[in-house]
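Let's start with one chain on its own, the form predicted alone, as structure tokens.
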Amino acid sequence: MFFVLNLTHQVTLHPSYFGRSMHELVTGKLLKDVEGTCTGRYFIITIMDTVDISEGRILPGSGLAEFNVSYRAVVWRPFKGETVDAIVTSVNQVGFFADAGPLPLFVSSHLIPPDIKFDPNATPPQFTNNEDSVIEVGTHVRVKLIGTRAEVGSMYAIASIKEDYLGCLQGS
């Protein structure tokens, strides 16, 4: 689910950048450091605007200036039970891996409907029901998140396509 959050971040600036355009440099460094990262609880999709940039504090011994920047950001936090669209990146006999935006996920063969079987003779490897559903690398699928796991700087998920309206998206 997407949220707008008020966040803060510390930005350090080298003395050679001190001058008139310091605020633009601090904002640019904030975008480069934060946008597109994962905190372990959510992904920071984009920074909407900076709310406040504190006065710089010189760090003793190095001469670097440290700024506390308050900003508003659009973040995505995947929840258990959420339905997302993903693109398959890898297929093997135990299931398939897919990416739902920045979130890597795995769908086990136990969480795939029984009529969709792994075809070991197919090239490339795929899950198919020998009719209209073929899950191979590059296929767009709709999955339901069963659980998420967070680590420092990354998140992973386990998903299922064993319910109604889940699985291959038509036209992909």
Given for the second form:
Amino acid sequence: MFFVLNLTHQVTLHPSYFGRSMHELVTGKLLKDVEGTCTGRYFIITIMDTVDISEGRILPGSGLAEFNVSYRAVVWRPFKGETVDAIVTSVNQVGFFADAGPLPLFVSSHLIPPDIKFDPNATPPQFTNNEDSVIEVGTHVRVKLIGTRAEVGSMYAIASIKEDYLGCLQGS
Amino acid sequence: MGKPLSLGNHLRYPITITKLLKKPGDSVKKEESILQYAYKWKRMVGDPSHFKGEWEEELTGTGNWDSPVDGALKRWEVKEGMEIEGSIPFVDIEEECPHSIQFQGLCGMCGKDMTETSWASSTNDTARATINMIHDQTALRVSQDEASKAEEILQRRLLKYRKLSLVVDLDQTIIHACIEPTVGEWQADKNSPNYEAVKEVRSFQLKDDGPRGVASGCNYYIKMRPGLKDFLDKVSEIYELHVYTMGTRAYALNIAKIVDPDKRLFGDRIISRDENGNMTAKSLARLFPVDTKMVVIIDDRADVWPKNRPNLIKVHPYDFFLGIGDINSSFLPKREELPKVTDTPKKKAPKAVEVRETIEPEEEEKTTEESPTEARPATEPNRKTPTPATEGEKISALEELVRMGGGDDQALRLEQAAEQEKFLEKQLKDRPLLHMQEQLDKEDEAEVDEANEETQNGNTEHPHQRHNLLKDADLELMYLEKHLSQVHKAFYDEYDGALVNAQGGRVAQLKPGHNKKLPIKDGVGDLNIVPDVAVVMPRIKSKTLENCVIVMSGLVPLGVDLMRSEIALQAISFGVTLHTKVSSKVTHLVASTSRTRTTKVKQAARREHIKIVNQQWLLNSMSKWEKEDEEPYLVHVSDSDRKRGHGEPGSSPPSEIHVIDDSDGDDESESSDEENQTEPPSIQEYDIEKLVPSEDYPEGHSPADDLQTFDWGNADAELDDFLNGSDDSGSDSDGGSDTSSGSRQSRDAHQGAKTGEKRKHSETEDEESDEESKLAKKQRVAISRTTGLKPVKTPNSEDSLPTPGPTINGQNGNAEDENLEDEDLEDELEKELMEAFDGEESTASDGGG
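Having seen the form predicted alone, the form predicted in complex with the partner chain:
Every component of the complex follows; first up is the chain already shown.
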């Protein structure tokens, strides 16, 4: 689910950048540092604006300036039970892998409807029910997350297409 | 499928079950109590300082037993009121989810986090799915059950389409890759002598391969083995192909794109070192964790498949870009080298002798051109390691193994990448191909200047004066295709036979243990009757050289156990009986072309029936899976060698030291293959006090060889001889310096031994005296610590019983003569003799040559 959050971040700036456009530099560095990262609980999708940039404080010893920046960002936190769209990246006999934006997820063959079977002889290998559903690398699928796990800087999820309205997205 | 749970060892037994909290059929949550129990325990109560003191009191405690799993309770194995003495399975709980597929610590079936542990959990859930069997993923793991299920499906499918699995290596098996920029230059230059050869070479750049220093952004040049397209097309009809390479994933995908542009052959079945999880070894278990019955491997290196040798067809390495080797194996242990074929069997031009001195690839080129008789170019240096690679390859295999144990994938990969980077940089900087061509050109010019009669040297073949370095004549894939279809046919013949039997005999299907869930469908029977490639293929192979009894000479380098050497393992898999000594049973002597005058060659030359061939015969036979005609491979044996054998057998009787020492039944004799090449493994055993210095001896003749089999009893006998004044060799320069060894006995023994040595070499030149004295010194040193060793040796020995008569020398000499004529004597005796000749002739040839 997407949220708008007020967040803060500490940005340090090298003395050579001290000058008139310092605030733009701080904002730029914030974008570079933060956007697209995963905190372990959510992904920071985009930074909307900076609310406040504190006065710079010179760090003794190094001369770098430290700014406390508070900003608003759109974050995505995948929840158990959430339905997301994803693109298939790899297919094998145990199941298939897909990426829902920054989140890699796995759909095992147990969580695929029994009529959709793995066909290793097809090129490329695919899950198919020999009708309208063909899941191969690049296919757009709609899946439901049934479990997530976070590690430092990354998240993983297990998903299912074994429910109504899940699976291949038509017309994609 | 219920999971029987045990009580565990942490309880205070005996315990009494007081209450069962759940009935069969109830659902159980993890960490929920299902059982109450009571136990008795004792403790000291009271105050020790008080006058009543301390006393022991028995107390009764109660405890709850909590379920480590979610699921439904199926059955109790215990009743209320029971007393239990130890950990026994006591309840059956059917789990909701077996967690048999896991992805990054998540169960792929229920989505639960497997890394979570709590006070109630008995084992780590991640341990339930440990098998990694997906080609392009390491994060996905499955359980044993799941793996066997997947494999069963695979086998049924293969049987249905009458296919087998074939695991294909890339580098030097079906392609040869290098990053030498020279190749690109040659490709652009139509006048280059190598233009024809490199015309077909494909190239690509690796972009997403991470920073690589100098080697980043360089071109990879890929040469496909001749006939690869046809080969793969044909083979893919009867095999399902997998790629298994030690290259990176990006590299493997690029190669696959070149070899198989429409992904028809390999599909996604590509595994690279990024997913292999092991630095030095490949394993079929990575792809086929349960059953490798239907898998064949083709690879140019047998040593990377330590566990799957029976499934392996070893392919002759494809070495198109000479001197480059395998760009993706710089981190592997060094390949075992065979001496190169530097000479053609028949022609033995004096020029070729020079060739041997320099081990330069282009020299080999030349010799090939001299050999129109050879079906396959001897050009391919058999086991050449790329010269630039030596740096990276110095790390011993053992160290690698130790490091592999660490199992940290990421670190391991980085290390591999670093090794490879070093290697690639070197290639870019040194440009070995360019140098070789330059040298070749230079030699051509020299030859033109000389204008000698060596027109056969290839000038006729090429109108232009420059020789081309790269040749593209390789027929290996042709043979390989034949072998693969042969194996396939044999496999399915056997399978069909078994199928008929299985269907005919209904009894088999009614047997208990027969899996009823596997009815015959699609004409595919029970998987139990599927034959094993690892049985079928070796059977075919072993017929190839079934009746050959082979002795090798000069093929296994110093310090390597013959029986464990690559060539020997290969030969044995083709049915060869490998002997270490020349005897009447031996049918072939395989000699290195560069060393045609070894003792064994001479010994073999003495026996008419032994065919002395060069190693190419063996290699070609193994490559073609049929016994080659020996004629073109016969090694020229100089007449003098033959004559020496017949003319003066045992002409130097005093070698009785060796005659006798061999009768010690010394078992390591099997390894003393090449008389002065193989160091006996047991040398350490005798070198208890580390007295034998481990210096290198110029001729490769280690005095320790003689020492470890030296017979001290006999030395005593000689001493007696000596003391009796029968043999006065007094002028013993070394004797005077013998101050360190105080004991009179050893001093004498030394002199006795010295006498023996002296006589043994009586016919050799004076130049040898240096080595002689060194030898004597060693013996003296060794003698100073004999006392402990003597009893070890004597029990096995017949001849070296204490106090042999002083006349033993003469007798031995005579005996030798007789024995030579009489072939029917026991093997043991024969071995003794051979050993004697070994010693005698090696010294003779060393001195003379």
